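What follows is a single chain, given as structure tokens, in the form predicted alone.
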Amino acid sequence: MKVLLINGSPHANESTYTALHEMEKVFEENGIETQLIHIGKDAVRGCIACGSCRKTGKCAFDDAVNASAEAFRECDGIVVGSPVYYASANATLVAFLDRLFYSTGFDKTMKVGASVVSARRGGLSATFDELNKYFTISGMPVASSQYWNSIHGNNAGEAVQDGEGMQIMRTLARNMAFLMKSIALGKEAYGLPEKEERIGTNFIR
């Protein structure tokens, strides 16, 4: 089994990484492979709604999005981590996720998703909610912990002092590992849920 971890912070080894790394250790204990990608400093532009990906199967802009697409396809779960900027995720990460989820046409049903957020003080819940929407629009179960998946600290040294936040990350990783393994067993026994042909309803007639 494999989990893809996305670090959306421009500071590759600070608070967001501290949260993700705490999860990495638990995944390793559970025999789950991890791959960590840092995209916070990458030059990632937003989606321009050109529709090219529907014809070619990849984004028209050949950057970190296309480079990460195969890892996303192969993973059983994905964890997206972001610092909080103005009660929102890092804009680079949002652009990356918009294009990654839209340009990858493979079925994401039952891949497990989780988001983790870090902040000096506030804006965590809004950012957490923002990131989870990528999973819930894609048929992906969302892993939970014992509290919202957040950690406080202005840097890595402060983040490790957030005992509750670090525990939340460990609990989240254990819950996610259990969920991925349970889904794998369920797929063997029952297959994936039946899909209906998609209905798209516009509000303007």
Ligand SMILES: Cc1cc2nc3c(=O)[nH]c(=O)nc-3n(C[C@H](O)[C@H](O)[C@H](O)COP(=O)(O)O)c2cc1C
Given for the second form:
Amino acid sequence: MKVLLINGSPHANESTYTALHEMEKVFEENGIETQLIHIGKDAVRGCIACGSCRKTGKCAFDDAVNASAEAFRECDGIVVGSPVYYASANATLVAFLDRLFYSTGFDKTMKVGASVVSARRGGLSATFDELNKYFTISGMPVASSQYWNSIHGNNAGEAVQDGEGMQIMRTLARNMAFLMKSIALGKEAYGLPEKEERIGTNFIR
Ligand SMILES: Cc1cc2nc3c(=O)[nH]c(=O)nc-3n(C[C@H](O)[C@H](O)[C@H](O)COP(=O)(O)O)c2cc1C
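Cool, the form predicted alone is there; where's the form predicted together with the ligand?
Below is the whole assembly, all chains and molecules, this chain first.
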């Protein structure tokens, strides 16, 4: 059983990482393997809607997105972490997630998703909602905690002092571990839910 954690901050070891690392420790205690991908400071371009992934199953831009696709396919759960920039997710992370979710054709049903956000002060719950949208369009159950998953701080030294934020991360990881294990049992007992052929209606009339 494996969880993929994405650090969407340009900083490898600051606030967002502090939240993700608190979760990593709980996953490991629960016997769940973790892989952390740091998107970093390189330019990640946005989706250009070329449709090439529909034919090839991978993004036309061969960068961190394609490099992460296999880890996403293999994982049972994914945690996406972002710093809040202007009450929104970091633009580099948004470009990464748009292309990762759109270009990977594999079925994501019942992979568990969770998002965590870090900020100095404001815009946390708007960013949290924004990130959860990737899961809720993909048949992915969303793990939750005792509060919306956020941590306050401008850097790791401040984030670690947010006792409530750190507890939220531990509770989230425990809930997520339970959900992933329960889903694994459910898949064995019942299989995945039946899928209808997809209906696509564009609102042109
Ligand atoms: C461009 C930019 C915009 C930001 N916008 C906000 C904001 O809207 N609200 C806020 O509380 N903090 C804002 N911050 C501060 C970051 O959210 C905060 O420092 C965060 O903890 C950084 O996470 P990191 O240490 O993992 O990079 C902003 C920082 C930058 C660089």
